[in-house]
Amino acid sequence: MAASGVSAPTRTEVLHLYRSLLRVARQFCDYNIREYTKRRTVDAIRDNKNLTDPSQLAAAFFDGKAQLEVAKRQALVYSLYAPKVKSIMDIIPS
């Protein structure tokens, strides 16, 4: 069987994508969306950590890259319409 020509991402590339997704998640001003994005990122990494087929790894990696671009756009849009009052979850008790 011939190789499909799709190379699997390296561990470094996957970790970079993971950190980038978490970094973008921090940019959301709404607590619920921020936590949802973090939770979805962690869940996706956990779900895909046992993949061994290079084509499946590459597909999951490129899906993650696409999700990163969507999250960046959404963070920008949400920042344009940020609420004037902080959420109760964002207020740190003194």
The other form holds:
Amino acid sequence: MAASGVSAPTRTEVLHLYRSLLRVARQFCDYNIREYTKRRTVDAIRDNKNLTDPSQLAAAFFDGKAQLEVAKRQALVYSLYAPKVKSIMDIIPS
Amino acid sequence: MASLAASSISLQPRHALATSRVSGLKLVSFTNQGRNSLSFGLRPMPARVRISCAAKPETVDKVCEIVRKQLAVPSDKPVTGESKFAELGADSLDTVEIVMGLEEEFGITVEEDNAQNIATVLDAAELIDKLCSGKSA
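Since the one above is the form predicted on its own, can you give the form predicted together with the partner chain too?
Then the entire complex follows, led off by the chain already shown.
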């Protein structure tokens, strides 16, 4: 593969991506999808925590950004058809 | 400010502490009408001033709880306002998660730059108090 010249993301960019993914996760109305998104981002980011090779870092970061786009779109679409009945896990006992 | 304080105490004559001081403050406020010196009015007030440091203790406690849960700190290790996240074994990813947890708990939104500068529990509590008071004000 030719060197694409894509530079590795900086620490701040990665943290910003992490924060954005977690924020998007909060927007889902469905409890299950929300929890899954949170779990998956935590796991994925931690798995890639120790990468040092710049091309691997760039690939993982690009992957993360693509997933962020997907998540944003899906959060919007899900909210259009949100069920009226909330999941039992979302109901706070009063 | 001293005259305002005197008027607020006079509105609650039932308060035992205040009644004994109301007379004292009333006298003082009359004499201070001409001058703006606040030193007379502030001395008998210490019982009212609870917030001595920049963050409320209940906020600090809540933050400690969340940090303890997030970092799985063993119960014998103390988590106080002065504890730094790095000392408790948190890396930058943990800090992001802690800030997210705090946002959810307190219903606030922390900006990027503010979030980068949080290093101790007290920093987080002060930021939360500032954002909460900014929201309700």
